[in-house]
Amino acid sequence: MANERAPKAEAVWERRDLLTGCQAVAEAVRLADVDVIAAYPIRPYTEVMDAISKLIADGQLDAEYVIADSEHSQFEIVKHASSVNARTFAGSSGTGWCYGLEALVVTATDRLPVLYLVGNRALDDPGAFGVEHNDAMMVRDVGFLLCWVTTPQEALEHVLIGYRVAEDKGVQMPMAIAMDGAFLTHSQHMVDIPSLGTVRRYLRRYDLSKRRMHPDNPISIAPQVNEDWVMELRRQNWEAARSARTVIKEAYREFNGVFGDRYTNPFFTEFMTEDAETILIGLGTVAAPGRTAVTRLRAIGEKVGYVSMRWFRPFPTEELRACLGRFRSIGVIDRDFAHGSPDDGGILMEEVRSTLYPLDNRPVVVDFIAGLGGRDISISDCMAMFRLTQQAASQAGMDGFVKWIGLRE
C-alpha cells in the first residue's frame, strides 16, 4: 500500500557496554552462533569461559558446552566436532596451551578451522601468570593462523573475521587469536557490540562440504601414509597457508562493507607513519605506550612512528616488506624469548629482519626484548627505545644490537 512505511533497517550496533577482553570474546563467540564449545580454564582467559557458560545459561546462546578433563581433551572434543560440520570454540593459556600441543598440531594437519583464544601467559618454570607471546607462537609453523589484537574491540571484531577466514574453502585450517594476559584479558574498555542480523550478513555458515565426517560420506582422514602421501598433505597446507593472504584481504573487505571502513590495513596498523625515519614495531598491547611515546616525541619534533602488527600468521611479507622499507632505523619490541637464536635476537625480530633481507638499501634494525613475564613497558621505556633506535641509524656493525628492556641493576 503506498501509505505503508518501509521496514525499518536494522542498525549495525546493537548496544556499547564496559567489557574486559574476555568477555568481549564471549560475546563474539555468541554473535558467531559457535555449536560446540569445550572447556579446561587456566588464567588469565578463563573469564572467556564463565562469559559463555552465563550466555549459555541465560538462554542468549544455544551451544553443547563441555567440560573437558585436560586442556588436550579439551582440543580433542573441538577437533572432532569440527570434522562433522559444527562451529567450535576451545582456548588456553601459557603450560595450558603446550600441554595440549599434541591435539592442536592434529588439528592443523588435518585442515580443521576450530577457532581458539589464547590469553598470553608467561611459560613455566618459574611459574608466572604474566604476558609472553611464546605460547601462541608455539604453533606458528604448524599451519596455525595466528593474530593478535589490541583493545576488546578488535578482539570481539576478530573472532568474526577469523571463523570468516578460517572456514573459506580455500583455507580452512585452525584459528588462534592471542591476547596480552591481564593487560587485555582483565582490563575493561567501552566495546560496541554489533547486531545478530548484521553479523549473519558478514559470517556465512561453516560448511566442511565433501571433506564432512558423515555416515553417508565416506572418508578417510589422518591414515598412516608415512612417505608414501605426506610430501603431497604437506604441499597442500603449504598452499592453504599462502592462499590466506589473499582470503584475509578479501574478509577484510567484506568486514568493512558491512560494519563501516573499520580496517584500513587487514595484517598491520600504522601510527604517525607518514614522514617518519625511526619507528618501533610489536605485537598487541604494547602499541599503548608506544603510540604515546610516539605523540610525545612528535611534539618535539621527532620524525617517530609505531607499527603494530596483528597478523603473525601468515606473515603479510610483501605488504610489511613495501612499510618498512621506507624508514632510516626500525625497534622491533619482542616480548618473546628465542634464546640462541641468530644474533640472539627475539622471535618477531628475526621474521622482520627476514623480511627486509631482499631489500637493496635495507633500514637498521634494533631488537628490544621487553615485558617479559608480564613486567611492564612503560611510556619512558618506549621513548628509551626510541633513542637507541634513532643510535643506531648512524652506528656501523651488529654488536650489542639486541637490547634487555627494564632488567633489574
Contents of the next structure:
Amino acid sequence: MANERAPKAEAVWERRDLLTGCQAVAEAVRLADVDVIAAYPIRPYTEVMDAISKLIADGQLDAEYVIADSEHSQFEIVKHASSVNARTFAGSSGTGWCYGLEALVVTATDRLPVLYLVGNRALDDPGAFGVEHNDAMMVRDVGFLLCWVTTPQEALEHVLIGYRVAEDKGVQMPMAIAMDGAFLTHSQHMVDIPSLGTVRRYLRRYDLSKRRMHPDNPISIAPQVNEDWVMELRRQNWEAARSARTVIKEAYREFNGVFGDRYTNPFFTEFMTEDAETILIGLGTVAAPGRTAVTRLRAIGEKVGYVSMRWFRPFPTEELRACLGRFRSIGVIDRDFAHGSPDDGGILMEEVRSTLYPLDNRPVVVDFIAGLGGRDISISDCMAMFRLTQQAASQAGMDGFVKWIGLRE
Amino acid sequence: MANRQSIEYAKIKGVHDVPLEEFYTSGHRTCQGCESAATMRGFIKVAGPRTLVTGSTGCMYVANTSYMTTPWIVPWMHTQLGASGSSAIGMAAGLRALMRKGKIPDEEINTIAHCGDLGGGDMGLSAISGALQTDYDLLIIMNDNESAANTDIQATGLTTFGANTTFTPPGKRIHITQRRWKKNLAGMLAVGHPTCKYVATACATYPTLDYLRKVRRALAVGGPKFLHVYAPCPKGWDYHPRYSHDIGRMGVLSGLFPLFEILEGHVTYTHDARRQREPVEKFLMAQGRFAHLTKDDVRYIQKMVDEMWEEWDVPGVVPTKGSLKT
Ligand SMILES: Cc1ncc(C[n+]2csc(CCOP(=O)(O)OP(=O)(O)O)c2C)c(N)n1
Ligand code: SF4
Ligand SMILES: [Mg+2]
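Hand over the structure of the form predicted together with its partner chain; the form predicted alone is what we had up.
Complete assembly follows, chain above in first position.
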C-alpha cells in the first residue's frame, strides 16, 4: 500500500543496466540494506563480492564487509552476525561451499535467515570451474531454503523475495540462491533495478525478536540437549520447512502487488506445456536451450514442453505433482550426480519420481545426466533428450532409464 | 558515536574489589576442581552483564551449558569447535553495523568468545588469526586444559610433552607417545599480529586476581585481544580435585607455563621465570598423567624449559635464538 501522505508515488523501477548475475545480486544486496557481509574468494561466485565491496567503497551501501580467513569462518561470521539481529549475506561455490558446510548446517539448525549466493561449480577433484549442482545440493536436507534462478533479473528479485521468506517469523531458515556458474554468474543481461523506496515497501526490517543476542535479551542459544530434546527441535525445523511453502506463495503475491505482476507460479515456470505429452524438466540455465528445442519441435507439430524448476527446498510437491501428472513422459535433466542412488540417476530425478509415485497413472520418467563440470548442453542435446523421452512413453521398461548426455565414448 | 554509553570498571586492587555478582552460576556439570569452569566464572564476573558470549564445543559446552540448566546469566551461544574467532567477528561486526546505522542504541557491549586448546589452539587457529587482524572490539579466551577433555582426554597441540592421554598411552614398546612439544600459542599470536594490542597468558586462580585483572585490562584495550588461560583439569591430568590451584601454581612457578602480558608490544612477566624456577619434576610428579616418565624424560623437559628461559630471544615468548647477542 502506498503511503497516503507521500507527495508523489515513487516509480517502481529506477533504472536499467547491463548486469551479470553476480552484479544483479550485488545490486539487490544494496537494496536490501544488508548489514554484514562476509567474503572469501572462489570462482565463479566471487564477482558478487567484488561488486559489493565497490558499492561499499562508493558509499552506496553501509555495511560491515569482513574478509574471512576461510569459508568456514565466512559462514560462522554471518551466522553470529545474524544472531545479533543483523541482516547478512555470504556465498560460495563448489569446494568452498563444502569447506564451510559445518557452519551452514548449524545456521540451519539455529534457524538463522542468512542469505547466500551459490555460484554452482563442480566439486574437486579434479579441478574444474564449470557448473554442476552438487555443491548447492549439499544443504538440501538440513533445513535450507534453496532455489535456482535463470536470469540476472530473477536473481535480483529473488534476493528480495529470499529475505522476505527466510526472515518470516514462521520460517527463519537460511536461504541459498543457486545460479549456474559462468552461464549466469558471468553472463550479462539488461536488468530493471527497482527504487529503494519500492523495496522498502516490500521488505520489512529483519527482526529476530526474542531470539536475538543482546544484553537486554539474555538467552542461551543452542545449549547441549542430547536425546532429551533434539527430536522436538528437529520437528520444529521440519514444521518450518513444510510451512515455508505457504509463506513463499504469500511472498510472491506481495511481490506482484508491489512490483507489478511478475510471477504466476512461484515454484516453477512452464513453457508450452498446455497440451504437451512430453516435457523436459531441469534446474537453472538449461531452460534456455530446452525452450528453444521446444519451439523447434513445436514448429514441426510435436507436443512437447519445458518445465523450469525454481524452488527445490521446500520441494513444491503438490503443485509439481498436479503439473507433471498430466504428461505421458518426462525427461529430467540432472546437472548433478548421485552415484549409487536408486536407478543410478541424478538427484532431481529421484525427487521427481517420488513426487509422482502416489498417482494412479504415473508418467514414465527418464533421466539425463548432462552438462557436468560446465560442459555445454546444446539445443540439439535437448532435441535428442526430447526424442528419447518421447520414445520412453511407448516403450515398455524405460521408466527409470538413465542416459549420460554428451559423454565422450 | 558521540553519546556512546560506555562501561565503566573500577580497578581491582584487592579481593574486596571483585564484584560479588555472578553471571556464571549453578547448572553446569563440570568436574570438581575444574579450572576451566573457574575461567568461565572469572571472566564474566569482571566483564559484567553488558556482554555477549559464544563458546565453542568442548567441556565448557557439553558439560557446562545444558538445556534448561544453563549457568549463563548473560546471552550465550554455542559456536562450532573451530569458530571462536569467527563467532567473535560475527557478533562484533553485527553490533557495529546495527549501531552505526541506528538500528540499535549505540553503547559499549563486550563480545567474548571462549574456546578450548583443541578448538582454539589447533582447529580454530586460522579463525583466531583472522579475528586478531580485524579492528573489532572482541576478546578470545582459551581455556587450556591440555587435552581434548570433552572427548575423553586426547592429546592436542597444547599438551605437555610426555603426558599420558587416550591418544598417547605409554606402552610396552614405546613408553612416551606424546612427543610433540607444546605449541607456543600466545607468543605466536602476539608476534604474528602486529596491530593486535593485547595478548596475555594467565592461570585462572594463580596468582590471586591476576586473571581477573587481565580480563579487565583486555576489555579496556580497543580492538581484538587474546587470552591464553592455563586450566588444570583433575580428570585429564589425574590428580585429586583439591589440588587444582596448586597444580596451576606449580606449572607457573616451574616456568613450564610462562605467565606474561603483551600490551601494545611491551612484554611484562607476571612471573619472571628467568630469575626463579622451581624444578619441573615437582609439578610433573604431582600428576598421574606423568607417572610413567623416567628421570631422563624429566631431564629432557627441564632442559627444554631452561632453554626457553635462558636462550630464547624473548624468553617464554619468542623462540628465536641468538639475534640479541650479536
Ligand atoms: C568439527 C568437530 N570435530 C570434532 C568434534 C568432537 N569434539 C567435541 S569437543 C572436542 C574436544 C574439544 O577440546 P578442547 O577444545 O580442548 O575443549 P575441552 O573439551 O578440552 O575443554 C571434540 C574433538 C566436534 N564437536 N566438532
Ligand atoms: S574433564 Fe577437565 S575440563 Fe572437563 S569438566 Fe572435568 S575438569 Fe573440567
Ligand atoms: Mg582442552
